[in-house]
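Consider the single chain below, provided in structure tokens and representing the form predicted on its own.
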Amino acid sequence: MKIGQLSELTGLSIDTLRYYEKIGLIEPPYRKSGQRLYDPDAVRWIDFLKALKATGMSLEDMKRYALMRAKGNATAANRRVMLETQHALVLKRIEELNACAALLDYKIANYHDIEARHEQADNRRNAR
């Protein structure tokens, strides 16, 4: 597929795809008459890269992962360790976000109570 199609399927801009190719995150595609032609498997790989980025993994770590992936199964243990480390960071971040959400829930409920008391006071004043 051409780079425009890959861009549409992955949601990444053409510039980002070219940049990812330049820094080694995606393998250089086959070229025909100067046009990049990507393998359909590139979509799955890019979706995985997007997931890694969403976890907060740095581009440098993503590049290290991509380099190891290119070396094949001999690097499976190292890649697994990288993913386990990232997974632990994601779980920690989820805990932090859950604590933040609980605080927001408390504050929102508090404001509902304040608004309800204020409305009751207004209603009593208007009833007089």
Contents of the next structure:
2 protein chains.
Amino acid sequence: MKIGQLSELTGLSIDTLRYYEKIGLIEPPYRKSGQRLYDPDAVRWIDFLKALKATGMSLEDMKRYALMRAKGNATAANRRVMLETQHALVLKRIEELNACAALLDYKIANYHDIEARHEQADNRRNAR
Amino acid sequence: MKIGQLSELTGLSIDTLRYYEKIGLIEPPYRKSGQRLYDPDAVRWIDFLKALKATGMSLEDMKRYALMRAKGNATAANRRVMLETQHALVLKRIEELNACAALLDYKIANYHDIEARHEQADNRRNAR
DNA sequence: CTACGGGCTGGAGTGCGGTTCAGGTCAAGC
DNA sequence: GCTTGACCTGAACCGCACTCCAGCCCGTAG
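To complete the pair, please output the form predicted in complex with the DNA; the form predicted on its own was given just before.
Next comes the full complex, and the chain you just saw is listed first.
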């Protein structure tokens, strides 16, 4: 498929796809008269990249992973370790977000209290 | 307290504190012969800013919040809505991260399988 | 044959969130 | 009174992850 289609399927812009190729995240695909023609498997790889990115991994680290992947089975253990590290980071981040959510809850409850008190005050004023 | 102490207490660099003041996140404090002297309450406000930031809120949005806060009680309801919006975003983000964690788990399990199979192959080779 | 849509390149530009720097001022301790 | 260390300002600079652009090529449809 051509780059436009890949862009549609993955949700990454054409520019981003070319950029990812340039920095080594995507293997340079076969070309026909200059134009990139991608294997359908590219979609799955890019979806995985998107997932890694969603975990907060930097493009730099993703590139390291991609490089190891290209080198084949000998790097499997190292890749696993990378994923495990990232997994731990994700769990940590989730914890952090849970804490933030709790704080927001607390603050929001406070605002509700404040608003309720103001309403009471208004009611008293209107009753006079 | 002086800016150095505030920096220690909040974990933000002196530069960042001055930057936050410049963009309107922190009220310009009282000064004595040019030097900023902060009220201890500043720590609590900055900790709150850090929490908002940890939720992924942009400095721009935090500034909007700070501006409303400075305007007093009349803005309480709007501020509450902002926090509620942010709360919803945090929950969504947590969901996303959970999904990513699950994918990583799956991939890691795959790698374990692959490594186990390689080990078996090695064992067979050594047995010959 | 020509117009058009899509793709190509290299390189410059963008937005965010700071960080660093040059060139000072000020206050406290020795 | 001099040194030291913390602090001041405005402006330039940084890394990341894109994003856009000019000017080109190519294949297909009308």
